[in-house]
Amino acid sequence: MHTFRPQSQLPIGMFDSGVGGLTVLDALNRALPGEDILYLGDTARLPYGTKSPETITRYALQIAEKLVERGIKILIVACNTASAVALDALTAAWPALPVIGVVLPGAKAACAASQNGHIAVIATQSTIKGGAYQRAIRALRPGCRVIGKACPLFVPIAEEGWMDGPIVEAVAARYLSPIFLDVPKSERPDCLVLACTHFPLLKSAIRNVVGPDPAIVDAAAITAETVASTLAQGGLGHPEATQRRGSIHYLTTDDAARFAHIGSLFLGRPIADTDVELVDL
């Protein structure tokens, strides 16, 4: 039996297809250190980016139901693919629960970073095909030129813990050279959006390929700011947030030990095996 807790004392719920969303969790933990966080990585069904919209939506609803059962006060869809595809379905399923995705914060950050209005977005196949980032950027900055490029191999590379080196750079060059290297400098985007939570782990290799000029944007920090303002506006911040250190509990759908190992690389600090719980959806 669960002990009753006021809504403000419930944890922040968040999920991703794997460990990539830990980049958002890290930013959130830095912005709101007094809040408890419940994170679910659906590693058994990774990657989402090659799945159909119907399958991605079904997975997202199943995960959200698991988190809601545990008791959460806000849901963060820390997965660009699920944000692009399933946000409306999640909002409809739990209308009283604030639901925040990473697409709109990422689009806002891109529009702010670009000077010439020429933006490249790299993401999973599903995110690019759905066009959510392209639409969000153009809605915020009409007339903006947006190039979308699917980079599906980046997800398994990151999940393997390969973050730099010649193999990673070779894959990055195969994807990005047509946009940044094989065209005149005047035709190159001045902003590159890492529109998948796995991609920031490869930022060093990506930077080595595209060079020093384009601004590289990921949505983690601005998503954390959006969550903080949403909690404040709704009166949902933990009442003792300034006097406590929040807890982080991890759920995964496959191999808790591997989640702890790879997740530690993503976070840059250790995750204990005992902090990771294996769950079935």
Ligand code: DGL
Given for the second form:
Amino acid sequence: MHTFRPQSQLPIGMFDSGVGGLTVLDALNRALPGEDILYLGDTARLPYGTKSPETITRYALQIAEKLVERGIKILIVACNTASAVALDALTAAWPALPVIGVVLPGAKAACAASQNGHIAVIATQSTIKGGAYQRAIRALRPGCRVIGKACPLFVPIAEEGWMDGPIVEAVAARYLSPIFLDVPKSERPDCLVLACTHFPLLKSAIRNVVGPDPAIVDAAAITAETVASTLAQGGLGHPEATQRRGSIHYLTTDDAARFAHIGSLFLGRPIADTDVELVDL
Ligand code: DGL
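Mind giving me the form predicted in complex with the ligand, seeing as the form predicted alone was just shown?
Every component of the complex follows; first up is the chain already shown.
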């Protein structure tokens, strides 16, 4: 356990196994443009989604240590896999640091979007195997039917920059047809949760496969809202947030130029090489 006191002028700290968490960063930066953000992408050890809970937790604790050492006021676990397995360990290690994951916000978004209480969750192998989303959804909406499906190939496909087209749709059809197409309409979920940072980038291909009916939700926007309200409640908003534009600084554990290149695809705007710093954990 560490002693730590958050201060309002410090940046928001966030991390992901790689560039995927930039989809959450984008939502956060839009919701809180006056806040500074320090983002760490652990690209040297990506993917997390195929690793054991013990390994993912060890990585998450090392990253938190690094970000706290740099100075942060809140920690956002912008990785579904790490949120699903390491949130309790992070909270136990840093009791005074507000720690927010993406699982609970994602589960809330799903429960709000579903009419029939039948929800499909797609994520990495680790996230699905651990069952954190399934538990969070059932806790918020008892009696809900939740189907979890690991879709690991979506991760390298998104990193390749293949956001749409026949290859992505073929992979999506292979994963999603058994849930959305090969069953009678009355048996289909009415909500699909994109419970992995990479999947929102493939949304239009996924939509083409599942058709117009199911709501497709992800955790980015609702996580940003949760962060905004946590900062406000804790008196942790930047004192000059309304009069300034916050800065964004990126840390990566491997190849800063590659992070800037692929990260720009995920963020939808350029990341300068000079904003990315290589760090060792
Ligand atoms: N960031 C991970 C997640 O959201 C996906 C990539 C990985 O497996 O590390 O689950």
